[in-house]
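This document starts with one chain, in the form predicted alone, laid out as structure tokens.
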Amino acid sequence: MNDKKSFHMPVSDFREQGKKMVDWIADYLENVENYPVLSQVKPGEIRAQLPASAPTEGESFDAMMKDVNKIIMPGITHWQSPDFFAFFPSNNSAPSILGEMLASGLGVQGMLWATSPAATELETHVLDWVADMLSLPAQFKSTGTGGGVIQDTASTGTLTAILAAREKKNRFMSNDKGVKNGMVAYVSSQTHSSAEKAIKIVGIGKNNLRKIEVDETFAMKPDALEKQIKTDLDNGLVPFFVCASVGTTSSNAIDPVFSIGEICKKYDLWLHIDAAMAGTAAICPEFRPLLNGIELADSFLFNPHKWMFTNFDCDCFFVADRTILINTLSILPEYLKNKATESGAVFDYRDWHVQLGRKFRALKLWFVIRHYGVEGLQFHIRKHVEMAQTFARWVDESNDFILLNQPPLNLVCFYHKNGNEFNKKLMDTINQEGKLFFSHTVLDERFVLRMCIGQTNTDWRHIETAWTIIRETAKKLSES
């Protein structure tokens, strides 16, 4: 069939369209500020708006971009606003929506260095940039026995290590006869909740993972580990894994790495450690002894898209000894041998994760280092930090909020003197009115506030508004 018709979009129309929407980007993060930061829409609000089958004949992009306007913006809840205190941040940059848009463009799988060599050599390259940024030891660098490796999201690094760490121990048997009874892992009470789903999802299950208690702040026990391990060991068990938080979701607890790392030695465990948030303050030197004992750890993680003013999704993976991980997530079907790989003289980062295919992620991070420098990331950080010790002064010399305690980092953690209800009601209030949004967790039974300081473009103004409405919205709860 001979017919010359085509439905793809023009050159000249993708450039004239391609144009409008950098700008619409660039009037979107000037103004982000002016819209309510939390969606005000209702379950089912934006679906109910939206045709209930596909368009049959194509429509302009100027009819998509209204119902963006008209639809889509209502129901999104702004990350990128300066009054984003919930959570932890997933903050963007100039630089990064550039590199995002160019591996958009370019349109690259990397999964095998002969799919485009320069995917993989720049992200080897950069990702030892980033080991030198973090004074990461030697054997985390490509020149060394491990390396490190973009992933999408620091719970599939968690994944990642854990696999790792199960063939280690099994010697590489669970491949061909499946996962060992008996095996057990170990975080706190703290540690996120994707090291549980991990645990189910490479079949170890949750009832072989072991919930190490905290102290006072909420970091794990190092003896209470030991205790169960040897426990563990005792009852004919297999400890093999245990995961150490720079910076845990709840309260930004940090873990006693190099204790921790002690025991593993000792009981021949694999330790890993997830710095997600917290590992980019590592740049700044005085903030470095977070990741003291990192030298005892096989993997550590942390999210670039978290703090380091990339956008989602970037997660920094290093392992200690890169031949584990290949070996445990090695397969060579016959139409993807070639060359390059039989060579050994390449990475192929297929072996490096679970994913086949994979993004030229590389890109946005190489565009982010280059543009602040490691100067310009570090001035950005400590500003975050002492805005977040400046809010937690305010809380602490208040008279009706309780600080919870010293924030390490960004995170403050606090409470009305009111009580859970109290709390949780004028959270709900000020999130509902739209002009900031945070977000809580329960330590200790008590509902505590979070305020996470770490948006690309918040600055004093707005953490001054946020404690102002706080108090006043308190004081209004207080007298109604």
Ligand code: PLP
Contents of the next structure:
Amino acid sequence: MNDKKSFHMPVSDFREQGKKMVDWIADYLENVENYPVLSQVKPGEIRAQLPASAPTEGESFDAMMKDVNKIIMPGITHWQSPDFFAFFPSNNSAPSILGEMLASGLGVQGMLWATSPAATELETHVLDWVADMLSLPAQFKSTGTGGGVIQDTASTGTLTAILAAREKKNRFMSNDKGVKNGMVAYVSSQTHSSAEKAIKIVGIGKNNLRKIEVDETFAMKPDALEKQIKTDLDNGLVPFFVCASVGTTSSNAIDPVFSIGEICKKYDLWLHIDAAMAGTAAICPEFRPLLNGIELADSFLFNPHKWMFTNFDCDCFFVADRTILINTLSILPEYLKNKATESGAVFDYRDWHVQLGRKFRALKLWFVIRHYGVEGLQFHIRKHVEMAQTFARWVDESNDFILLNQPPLNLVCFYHKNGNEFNKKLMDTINQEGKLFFSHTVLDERFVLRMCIGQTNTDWRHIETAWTIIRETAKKLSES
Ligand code: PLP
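Starting from the form predicted alone above, please write out the structure of the form predicted in complex with the named molecule.
Up next: the whole complex, starting with the chain shown before.
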């Protein structure tokens, strides 16, 4: 029997290990570009090195960090490498990491205003700042009819929007009686898969999700949307929700939000805007037109955890009429009743999303915005866009590669003229070598390479090296 009185880590050890941890992270970020960007391990390789069962006796922190270095690090794909160009980025930054640390240290669970008033009030306030930074219409602010809330991910944000839309259309009856048959939702063939997943979750059913045709820029065709809505109405169905994308995942296509919004108004459908990555660009006035038409939307989201230097997870979700959201999601069991809630004078964010408990995520966003200032954020966003536009020009000027389209922002889609198999081999070869990591999509049956330039520390030299590697590898493969 162990005769210890406590097994907790003494504060003095925490102090020492905490300082070492900050050093470890600082060293990591300083050296991150020296690692192969894409982890090179085989399936099962990490697990095979872990003991079969949990330790009976506690171990030293030094022993844990030794295993982090030896076992875990080879299994890391380095999202914070400036040579990471795959998917969409998942940024972090020093102020955000510190904010995340502080949130963990405070260990606040901010489900109700009363469970930490500062967590709620800071979040409300920072999201009003964000609404102003993106020049969102007044109804999306807490001082208007709506407001913002931090959700974990865009997927959850879209799920929340669909739930609210469903309830609005059903006059809040489906919460009691179950989902009415025949409800129909609309996305484009390019909308992120999270919308389809949400449609399945909320009980609308995949067969009641219409994937509207896109034009040559891969943006939703409003006339095709309206035609489909009319057909569905003629067939006695109940259209209720449209998701417009500002920056699709495959190619960053921008749906015509204003035209879609007018159709939504005409037929009384909820308009949700998914601007998961591209939304950040609206901080720069020259890119704000991307959101034109947002005044017609019921909800809007973007992810500072993608392209605003804020650690995963942090999705900013805005709604134009918060009463719809709250009426959809509010439930007040006896054990959560409190004076502040009963007074009606506070926001309880548990009523604004699916889960009850919530982390104090506003801290890291607050730190990021205060550290960079709006000017600093604009500087880095503009630089990423400029680098992407330059990369696109290099592609366009080359003899062997073809630019798919003029990138609206920071995602460059292109392909080698040697065809799909060659492009796949080119990407796999480069990613396996580990000097950079980029990804692909398939558009009109064409295997398309995607370079998304949005990692916090990506600079000119990184894109120059990437372009050299891509060209030289293509040349070698063509000659082999
Ligand atoms: N919407 C778009 C346009 C995306 O590109 C993504 C992910 O890349 C998502 C939604 C889902 O994001 P999340 O991981 O925050 O759920």
